[in-house]
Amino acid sequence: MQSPDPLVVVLATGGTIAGLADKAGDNTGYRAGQVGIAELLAALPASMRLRVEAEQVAQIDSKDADFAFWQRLAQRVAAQLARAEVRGVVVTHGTDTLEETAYLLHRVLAPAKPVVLSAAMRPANALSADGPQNLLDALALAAHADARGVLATMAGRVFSAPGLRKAHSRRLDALDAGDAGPLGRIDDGRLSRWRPWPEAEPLGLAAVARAPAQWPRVEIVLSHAGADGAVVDALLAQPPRVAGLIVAGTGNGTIHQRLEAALRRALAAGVAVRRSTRCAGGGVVDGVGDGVGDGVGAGGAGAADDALPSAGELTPVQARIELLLELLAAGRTR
């Protein structure tokens, strides 16, 4: 007879959620990525009306996250995903890069049944561990009836992939939402939600397939006093060739006006530019007047008084994996 407790699928990648400090007292100087998910899912308690399994698809400090990390999770995610006995998936991973593969899983999946990222600021030796009850509130939302799309529990708050950032560096809620806010809160099991689920259409594996030392080399730069474009210019002469470039510019995207100008320059050499914001809340909101540029590397910008193509909401890793994708869809290599 079969097993009436729904089946959640644990993938794991390191993380803090996984490390190790020398000193039950050290939360700043551990190693991330110690210890595996069998030992992690042994230590929640053994009531939980759900059958776990459970895979090792990476053990890395979530910092060290590359194209080849992600394209071999999302390819995990969804084949668990396709398992028509699969309620929900929890991968747990580290902070530092968690909003980016949250929103590149997203962008890629957008799926109709819930998988669910969660992490820990503590190490899983330290005097207070916060990564057992993110786990547990993981696998709660992860088997969920009514959830889906690409979420995240931390600290009793959930998230969806759009809008979601690191805030702090060391607190125990370190992740938000932005203007939008959380989705909702869990409670020792059960969530009260408060916005809708996230949803896009899909891309599919096959927007991530190409071998990941072909994907296209998409920068981030940063707008600041005295900003003169010299990156920019270094980028454009440093193989493999920057193929696009995402400015995180002062308040609503505005940039410095010399490394505008060595943007405008990347832009007329076939290299796509988005426009993005350094500030932590908010987006860029284009003016009436303002124009949005031509398609990826396209070479133009439209009128000379036109600003540079925008972000819109997105925070500039987010930028970054959508003109990341873009540039995959067009066909871009290195």
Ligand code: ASP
Contents of the next structure:
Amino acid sequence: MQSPDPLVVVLATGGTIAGLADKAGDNTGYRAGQVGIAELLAALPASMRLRVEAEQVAQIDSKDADFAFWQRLAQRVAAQLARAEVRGVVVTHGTDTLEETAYLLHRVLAPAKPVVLSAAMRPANALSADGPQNLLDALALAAHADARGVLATMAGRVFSAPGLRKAHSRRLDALDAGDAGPLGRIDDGRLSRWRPWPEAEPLGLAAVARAPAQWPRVEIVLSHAGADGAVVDALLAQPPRVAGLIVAGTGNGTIHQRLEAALRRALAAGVAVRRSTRCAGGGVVDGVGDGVGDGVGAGGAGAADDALPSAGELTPVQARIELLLELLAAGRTR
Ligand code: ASP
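Having seen the form predicted on its own, I'd like the form predicted together with aspartic acid now, please.
Let us now look at the entire complex, which starts with that chain.
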């Protein structure tokens, strides 16, 4: 007896891939998250040997993603992956915060099956929409016999969740992965893979089980000429109290001296601080002897002449999620 075609579940969340423009040819002034997943799937050719189920989990512009959205999506992805008959999951998502959702799912679920984030830069009714091909590619990748881990595909390129970033505000191949580069390519359903599948020890759904309104506040601040740290002091003074701060530093995670002084005040006050870089690539490489108390445990203050703890390779937005998960695990709340 022939085995049935693989089953892929599409969890739809909105984004430009489900967007609509008022005028054909308007690729910037459209509304994201308008078209339902059933309609998007109906527009695809029926040629693939695949069974597809779909669920509309949300219908948002991903710039508005929040903790409740992440929690619900992580739960729905986990529930679908737990079904033995499901080969893989596709998540349709806006490009704006796709790298954040991908990293959260990677750290929480680190799935042994593929979870492929799919997106578009042009709305669904554009003159030449990129969504349908991107969605087809994502379905093929999610059905691939060997694929595993949280992935993203766009314009034929395939990426792992760690290191993923939106690198261009308008190009159709808007996603990038810094120095790591793409994991591979997908062409007419055929995968060419150059790098290993993403692996991690999954934290499990329990890591994001707390009521979203209770998740600790973790903010990102930017170092730049004239940065004086006033924004850090304001965050320390204003409720709900900030629990973690990521600084997007200059170069290899260097920080304006006045901003650094404010960050050290925050660290001394028990706020967890991580140093990342505002550079598009490279991350932060620690110097010998770097590393002080990271602020997640009790106390948090470190020696004044040591560098602030670094976020390593993580981009500022992915470092924020890493710290958020650490603080959740440490029982920190709002
Ligand atoms: N603002 C859109 C979103 O992130 C952009 C996109 O999907 O490309 O939902």
